[in-house]
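The chain that follows stands alone, in the form predicted on its own, written as structure tokens.
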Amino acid sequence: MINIPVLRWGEPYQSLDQNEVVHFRTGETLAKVGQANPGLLARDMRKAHRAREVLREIPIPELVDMTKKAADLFLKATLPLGDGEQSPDDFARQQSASTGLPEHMTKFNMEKNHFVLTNMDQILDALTRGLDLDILSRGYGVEARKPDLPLSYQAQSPVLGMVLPSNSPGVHTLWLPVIPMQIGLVLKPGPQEPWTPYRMAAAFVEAGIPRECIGIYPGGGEMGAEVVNRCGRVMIFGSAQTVQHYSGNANVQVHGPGYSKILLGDDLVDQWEDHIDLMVDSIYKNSGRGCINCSGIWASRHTKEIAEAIAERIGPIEVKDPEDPEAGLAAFTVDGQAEAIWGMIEEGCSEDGVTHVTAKHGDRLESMERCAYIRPTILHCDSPDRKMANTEYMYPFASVVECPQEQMLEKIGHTLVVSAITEDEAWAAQLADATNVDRLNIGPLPTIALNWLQPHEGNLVDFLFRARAYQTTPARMGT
């Protein structure tokens, strides 16, 4: 068992109140996380603006080769870790044994952390678009393009806040290009999942970057809640209702659910027995546990058939033991979460039009002495306008709805990934103007195709930072 400190800026800190974090299956006490308060916080807040100083006497550049070399820290080093230390393996081990997730698909995770530190200079230049970096350090100077033309960008906040979920380790990557943008981290790990911004903390340190630009504040919701108070840029994972409760505070980015979903176009949902395989795995790849992975798959027409037949390739699926490298389904360690979202499935599909489609492959809730699991799981509806047609869940769930192309982008909702397969140009300008989808893939591209040069859920440097108006001698400007 393995002690670990609440982190202010950089130095551990004792804490009396401590969370246990123990193995979903077994209940063995895997770490003790010491627990901040709301006025521990408060007081640190004091000194934020010494994270983003002491950045800022490191050239940008510099920052980024740092960050590359965090990247082989983090996936191969053996790094410490509160009174203890942790190798990848331990790490791996560790993640599994609290989140519920298969330990290959912890792994597979720290390699989708380790290829956005490694290619983080490529990723600055597209998240900024090719701005000279020097101008995001100095907040201001010129575009190499129009150098008659100033520049400035004005960081919001000297610290980021990030208020992080137990979920899907594969959010972390959010917040990696924070540090070489010279904005320091007040990071509150979700309870289950302390592991990833500990590690990554000292992959950075270890790497160079000064340990006084980053926080870790472990602690209930009171501590999330502080966070968001305390904290001039927020970044936030929660429900559909912590998204609406954040709605229009430009302080607070939210990321709920994605309810990201394929369409067929009417032009080839004849040949959808062509792309089941990627419809497959826009279900059940990290077993349907990210905000990306596919809720829902619209057509016009076939629908009963596309149901069916992605039920015969995921109904069967069986729970395995975590270490076992075939294991695809994650386990609910919160007591009470799958018998509850079990709950709410079985009264949609009480409502006429909706029909469970893998119920003919067993049963689908597992209930174990300390967690539960729920296999993969496929519904019909007949109608968008059906409870279930727009619905998900964190794990293999999708709604195979029938529903007309031209009432599609109007009943869909806010959806953060579309993945329309058409060849109908007319259609795919429809879809590119559509304001309630985020990322847009035309064409036979599942939705967890991820492309990690563009924004996930918003720009993280529009967020951060805020162009102005900025206007000195062409000699201090540099021209």
Given for the second form:
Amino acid sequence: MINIPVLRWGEPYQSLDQNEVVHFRTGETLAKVGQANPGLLARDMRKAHRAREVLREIPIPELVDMTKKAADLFLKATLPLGDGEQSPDDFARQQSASTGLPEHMTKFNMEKNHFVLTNMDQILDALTRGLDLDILSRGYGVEARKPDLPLSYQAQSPVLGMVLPSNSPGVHTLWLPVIPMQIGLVLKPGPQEPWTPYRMAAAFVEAGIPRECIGIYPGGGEMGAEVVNRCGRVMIFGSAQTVQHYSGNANVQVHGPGYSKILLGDDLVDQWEDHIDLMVDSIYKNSGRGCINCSGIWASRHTKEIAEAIAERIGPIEVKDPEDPEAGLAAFTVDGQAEAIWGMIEEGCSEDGVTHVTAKHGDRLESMERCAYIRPTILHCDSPDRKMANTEYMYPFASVVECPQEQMLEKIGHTLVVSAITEDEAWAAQLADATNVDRLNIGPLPTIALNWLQPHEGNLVDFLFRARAYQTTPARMGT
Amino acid sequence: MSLEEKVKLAAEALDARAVEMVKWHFSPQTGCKFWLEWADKQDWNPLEEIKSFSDISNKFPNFQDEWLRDLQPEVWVPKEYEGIPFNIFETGGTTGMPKQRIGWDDYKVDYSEFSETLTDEHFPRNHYWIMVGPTGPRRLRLAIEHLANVRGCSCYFVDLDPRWVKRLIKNGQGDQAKAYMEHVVDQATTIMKHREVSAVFTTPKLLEAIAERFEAEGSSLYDAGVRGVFCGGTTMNPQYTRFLMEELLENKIGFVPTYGNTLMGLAKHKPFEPEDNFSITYHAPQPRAVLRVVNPDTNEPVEYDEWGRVELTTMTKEFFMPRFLERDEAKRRPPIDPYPWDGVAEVRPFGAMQKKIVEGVY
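Could I have the structure of this protein in the form predicted together with its partner chain, to go alongside the form predicted on its own above?
First the chain shown before, then all remaining chains and molecules of the complex.
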């Protein structure tokens, strides 16, 4: 059992208030995590400017090199953690034991973080569209292609606040480019997932990044609210209600449910059998936990056959131990959550026109002493107007929805990822213009296919920096 | 005298008080209308059967707060006080018809006694105080002024309406609640900047906000002249207490946590020792009031350091209230030398671990 302190700009602070992180199957206490009271952050934020100042003392290319070094440390090294230390295997085991993800998936997520850190130079180049990164440091400058036109990007906050979730360790890739852009971090970890923020902070520090640019403030809901109140820029993960709550707040970027979908165009829908692997992967990979996992497959015809075919593939999947390399399902580790979700699904299935297609493959809900699982679930909806046609749950769940192609764009609502399987260029053009779609894949691409060089739910650079006018004398510009 | 002997003497004094107060409130010559009528409906006679405090715990049912909401105040007037105008005090920050308690001089007694626990270093005599918190119909405002006066001090007041704050928070109007708090802090810091104030009586969250305002301006509570702080009204767990003492009060300003209400009076806190690790323990103003930490299903006290519900019994000539279950839970703590009876520690709203409680700024 490890005691993990609050980190106040890199300095450990032993809180008297502690939260136990327990193994979801055995109940073993894995760690005691010190809880910060909101006032600590309120006071520390008076020194937030120091985080950016110390980072600006290091040129961005050097910070990028440090993140590459941190990548290897994160993936391979035994690093300090609280009053103990943590090997990569410890990390995978601990993260699995508290989040419910199978161990091989936690290792895969480590690889994802490693990939992003290792390719940081390319990612920054892509996100800034090739901007001379010195302009971010200095606040202004010129580009070689237009040497007489000053450019200015002004940091909107010395730190980015992150209110992180417990259920999906994959989201951590989103904040990794922040430090090399010379912006500090205020992290509020999810109660069951303190592991990645602390390990990443340890890897950064070991790689030479100043410890005073990172604060980690574990705590409850009021701590999350304090992060939102105190940081000039905040990224928060939550429900559709959270998204609604912060709608219109330019300081807050909210990552809510994805409602990601595969849309089959009328031109290719008759060849649906060619794309079953893609559909199954989109629904089932990473235990269906991500916002990029597919929760809806929409087509104008063959929907019953499609639903049956997917159900045949993933309906029989059984619960396996988290250490099993074949385990494909993650546990629900929050008491009562799986039961509540299954209750909602059962209620949804009582509506005419909604069919539970995986029912024939056995019970879905499996309750255990300290956790529960829901086995992959496929519904068929005969109309996009059914309540279950546009829902998302954090496990392999999808509705196959019958909907005329011409109605799809209107009926799908806000959708994080659309994979449109079509060669109909006119429809592809409509999809490209649809502002309710964030990530767009045209062609047979799974919803979970990520290109890290592309933005995710908004460009991080645009969120942290504001392009503005900046004029000065030519002599000064040259200095 | 050993602690054991002190505990025994305190228990004897409590038993004597119990008998005396039951005799007072249940005798037709001295009692109030409510208790006399209540006794008539029982199949037992308190005058004959209450011989100790444990008899009160075992024979009386829990006091119903509806009695203080639904009945006119005069039913609580003891015969001896008839014709003497009384104060009407209201409790807490709830909405709807509040609980009301009448009184004459009770509020002065606890606070005069409390003054003896304060040091001149942190609460200098013949100076100025400020109270930032609920005034209105609560007895706190008069009590604080009395306490200041006992020490030769005068007190400034900034009001806060906790009922309005709770309503704003419940309605999701966080911006309004924040603006109201800013308004209160504005008023308090304005007085503190323009007048000499050495002691502050407020809630923990307001203390944070006031300190933050001074610090944002490059000052601090200490630099502003504050030498002593009373704090109460909302939960202070050990971490939060440590935060207040170390970071806001810089280990230089005297910190006196308070637990009190209209129905009880004021409990005193156990002086901090390093082994307490910032856990706050309060001891009721016994024998005038008794706090027990009980399992409400069995009516038995829980073990020491176990959590239970706080039960209050008040026994003064002005008011008798047996076995009122507070909306708080706490850990039971053993008697100590200055207060040789049980204490209540780490008080928090009952069920706080099970559900979200709206405490607001008060």
